[in-house]
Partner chain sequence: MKAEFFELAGRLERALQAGEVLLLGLDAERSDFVRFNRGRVRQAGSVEQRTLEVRLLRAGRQASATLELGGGGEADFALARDALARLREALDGLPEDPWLLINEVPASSESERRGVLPAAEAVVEQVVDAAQGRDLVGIYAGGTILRGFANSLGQRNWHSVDSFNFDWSLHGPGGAVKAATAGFEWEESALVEKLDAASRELARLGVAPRALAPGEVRAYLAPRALEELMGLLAWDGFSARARATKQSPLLRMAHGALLSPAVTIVEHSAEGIAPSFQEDGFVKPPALTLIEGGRLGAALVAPRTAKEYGLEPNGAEAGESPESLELAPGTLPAQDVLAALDTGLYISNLWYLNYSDRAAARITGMTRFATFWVEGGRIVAPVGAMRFDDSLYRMLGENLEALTRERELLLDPSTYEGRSTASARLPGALLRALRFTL
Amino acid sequence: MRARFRKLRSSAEFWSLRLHAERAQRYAMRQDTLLPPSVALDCGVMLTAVAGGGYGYCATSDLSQAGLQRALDRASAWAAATRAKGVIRFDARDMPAPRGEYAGPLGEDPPSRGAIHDLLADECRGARIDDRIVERSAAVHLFEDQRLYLTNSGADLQQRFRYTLPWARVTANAGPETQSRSLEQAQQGGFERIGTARFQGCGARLADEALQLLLAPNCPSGTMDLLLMPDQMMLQIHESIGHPLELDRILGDERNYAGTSFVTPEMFGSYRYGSALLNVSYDPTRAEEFASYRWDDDGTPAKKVWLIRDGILVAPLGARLSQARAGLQGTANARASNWNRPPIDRMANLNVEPGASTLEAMIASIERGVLMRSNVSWSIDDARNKFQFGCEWGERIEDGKRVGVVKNPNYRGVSATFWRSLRMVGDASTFEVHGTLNCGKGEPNQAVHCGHAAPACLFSGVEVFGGG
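Let me have that sequence as a structure, single chain, the form predicted alone.
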């Protein structure tokens, strides 16, 4: 590919090639029946050109010399056509020219297909502990991703990633009542992630918890303390911090599709987003997290950046283009879902930093509240402000003690008001790394993976309610 790139010619002052090559495998079992496995291979390139301040791009899966040149010609034509029409004027001299290689944690190679099937069968069989268990599913998704970034100014970046995603779900039913428990872990690495996710043995464990929920009372309703465990904190961070802080959304780019944000450019540096205990970082350097990388898809070096410090909003999730438009410092988060999409401002690893409280201390401080884990439903308005989330699992806490499981736990709030109610943040012993595979944004749509790590967190005065 490098040799073909060097032979490309254009009238543009700057051009680049970004190659994505992905191999995806999915193995799944439902009840005790193996579902057809799937293997998908995808490879292509995006050619980008900058000419006279204009910007153009063209994607192709034709990787021949002629195919690459046709794509570059079209990108160059678009760049020439947009010289006087852009929001900002691109300068080829500002384009970075980094060089280097990076590999995320590759870990253990997957075992044979038969061994994976046996693993899934064990968990589906292990979940068959009671006649009330009506649904048992298990799956493993394996991804390998290679990316190459080349420019006529000398940039040469190569990055390689591997992802292993175990997933399981068990559903119990009795008359009109149905309850489910699930496991999902999303981290970079090899097949050793099956062990760190506690996947082996999860079938029986999830089945037992689903049966407990069948017999549990509904979550109480009222204003009370809310203790969110890390697997639910993941969604809370994603929806009420991540999306509102995307700078292109703040600038209005997503208004017609994914909505706007209640955040405005003037808020950075002074707005109290949360209590003084809230510290949020954009950190693509935590190697095992789902969206770690060394350079973003525009070639900008990635580093840890504080977005919220001691509760004060500090910086947006904005890549090089949005930073130039807004006049704000941001992050290296220009990300594309694939070779046929341009990079846009996206979440990567967005984390709440650990605090100083143990889980036991947080529980002991609660007079009346509910512990919740594992998201099951979510709703948030177009400005990413008012939200309502539901969880699979709840536990009632009274006078500093867990006093029983509750089903259908839900809570609602307003983003900044909710984060200002944060009164205790779990220490490193409560900290967990999670992630999500399908965050949608952009026109045409792009689904990317995001990492979110957090400790358990305790909020006061939250509106909690049950189902039914």
Contents of the next structure:
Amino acid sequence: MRARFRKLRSSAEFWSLRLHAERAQRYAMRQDTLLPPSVALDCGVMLTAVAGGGYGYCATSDLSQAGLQRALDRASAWAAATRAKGVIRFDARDMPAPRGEYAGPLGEDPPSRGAIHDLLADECRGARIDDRIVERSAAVHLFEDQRLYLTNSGADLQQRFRYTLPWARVTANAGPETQSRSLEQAQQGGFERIGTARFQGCGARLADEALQLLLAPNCPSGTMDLLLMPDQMMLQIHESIGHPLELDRILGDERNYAGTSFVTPEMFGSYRYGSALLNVSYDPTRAEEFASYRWDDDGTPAKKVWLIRDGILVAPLGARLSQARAGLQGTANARASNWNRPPIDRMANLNVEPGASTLEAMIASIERGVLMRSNVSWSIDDARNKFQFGCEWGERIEDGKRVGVVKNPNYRGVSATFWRSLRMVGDASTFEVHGTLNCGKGEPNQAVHCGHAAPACLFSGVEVFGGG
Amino acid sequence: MKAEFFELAGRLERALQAGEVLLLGLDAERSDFVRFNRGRVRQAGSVEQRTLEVRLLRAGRQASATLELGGGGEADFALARDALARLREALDGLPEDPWLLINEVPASSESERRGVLPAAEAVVEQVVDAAQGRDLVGIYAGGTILRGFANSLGQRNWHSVDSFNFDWSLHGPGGAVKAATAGFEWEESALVEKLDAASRELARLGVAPRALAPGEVRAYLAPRALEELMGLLAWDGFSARARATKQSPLLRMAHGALLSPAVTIVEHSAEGIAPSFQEDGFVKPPALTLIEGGRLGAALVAPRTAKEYGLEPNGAEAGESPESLELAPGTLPAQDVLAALDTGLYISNLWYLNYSDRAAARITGMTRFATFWVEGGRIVAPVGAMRFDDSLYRMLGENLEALTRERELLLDPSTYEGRSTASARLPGALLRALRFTL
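What's the form predicted in complex with the partner chain like, now that we've got the form predicted alone?
Once more the chain from above appears, this time first in line as the rest of the complex follows.
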């Protein structure tokens, strides 16, 4: 590819090639039946050109010399056609030209196909504990991703990643009532992730919990304490910190689709986003986290950046181009979902840093509240302010003790005030690394993966309610 | 591309061994994408993608591979032939697939719809000119969408459509107005007309907004707002598998719950722009009634679901989601909507819907873009984003007062992985009450 790239010609001042090659394998079992195995081999390139202040791209899976040249010609034509019509005047001199290689944690290779089938069969079978269990599924997805970034100014970056994703879900039903429990862990690494996700044994555990939910009362309604476990903190961080801090939203790019933000540029440096216990970082350095990388898709080197410190908003999630537009320092987060989509500002790893409280101390401090885990429902307004989230699992807490399981736990609030009600932050013993595969945004649409690590967190005075 | 795809299918068929059956699916597009912000270009580019799914069956077993084709010819054949060889190996040691079901009676078809699309650069000129002085945000997506199917039993299907979808909104100090220009023939005059109409509506947002306290409010959902509701229901609401595993959000309709007799929902494939065939070679019926007069009707049955639960397949894709959904019209003339609403909320768009209690079909979501407070049949003030949380059985059941006589055909602007071919034809809905919470 490098040799073919060197032979490309354009009248543009700057051009780049970004190659993505992904291999994805899926093993899944449902109701004790092995689903047909599938493998996806995806490979293509995006050529980008900058000329006279204009910018254009063209993506193709035709990797021949002629195919690459056609794509570069088209990208160059777009750059020429949009000069003086753009929101931004692009300047070839601003484009970085880094060189290097990076490999994320590759970990253990997967075992034989038969061993994976046996693993899935054990969990599927293990969930068959009661006639009220109506669906049992278990799956392992294996991804390998290689990215190459070349520019006519000399950049040459190669990055390699491996992801191993265990997944399971069990559903119980009685008449008009259905409840599910699921396991999902998204991290980088090899097959050792199956162990760290506590996948073995999950079938019976999830089935038991789904049956408990079936018999449980609805979550109580009222204003009370809310203890969010790390797998729900993931969603809370993602929707009500991550998206509002995306600089392209603040600059208006997403107003027609993903939305805008209640955050404005003047807030950085002074706005109280949360209580003094809230510390949030963009952290690409935690290697096992789902969206760790050394350079973003525009070639900017990635390093840890504090976004919120002691509750005060410090920096946005904005990549090089957005930083120049807004005049703000940001992060290396120009990311593309694949070779056929251009990079835009995205979340990557966005974490709440651990605090000092044990889980026991947090529970002991609650007079009346609910513990929630495992997101099942999410909805938030287009400025990322008014939200309502629901979880699979809830536990009522009274006078410092867990007193029973509740079903359909939901809560709602407003981002701008919710984080100020953060009363206790869990210590490192409560800290977990999670991630999500499908964060949707952009025009054309792009679904990217993000990492979110957090401790358990306790919020006071939250509007909580159940189903029905 | 059609000849190339069918030639590739023929060559791969000739490479099959005794007892093997081959299925090929092509999902391709040549698209231009131009993103706008503040009436100017934010990102412009083109994408050409050609994804091939190769499925190999032998003795009741199957495995599949998905590949990105390159420049065509020998290189693509070699890529697919190598995949076939790997699938052959993968079949060894696999158990029989008890839910395997493909169409074995060849049902070939061809559908080609040529559009009139100018070069995307010309669209850019027209949009930037027309948007001058206005804060327009959105995306133009246009070009050719291609779908192909072939199997070694002699079936060949082809679907090609030239289309565009310019999905945009106009923004002002008081809020924003959503609009779209979509179809098969681009007309500059239609764009200018819609921009002017949106500008007039935007001006109505310029007055002081009305703040509403949470509670129940009479409301009108315009077709685009109803589309969001239908989009949520499409997530397992009409799936036979979800019904069989008790995970359908319409679960309680199987236990006697009803929607309004005015609600009839049809998957009207004959009127949509999606292909008439699916990945196992089955052909979709022209129309399938999913809700009839407020009662549960047919479900969308994918072949695997059919085999598992002893049902008849009806051309549904594996996800069992509707692609050409229609809600039957009512009798309320669109021009009388404000008068019929009298006092309440006129809601142009909803946003980010999800379930508060899936089994109970309790739904939450936000208003977005132009939402107005109406008094005495006249718009008096815009209203900011509000959250509703209400049951489907109230919204489209006891509280559904009327559906409009006129319907809108809404082409899905979604472009995740590729340009969508889904569409919906919907009326507006007048509700006696909608429960707001935040």
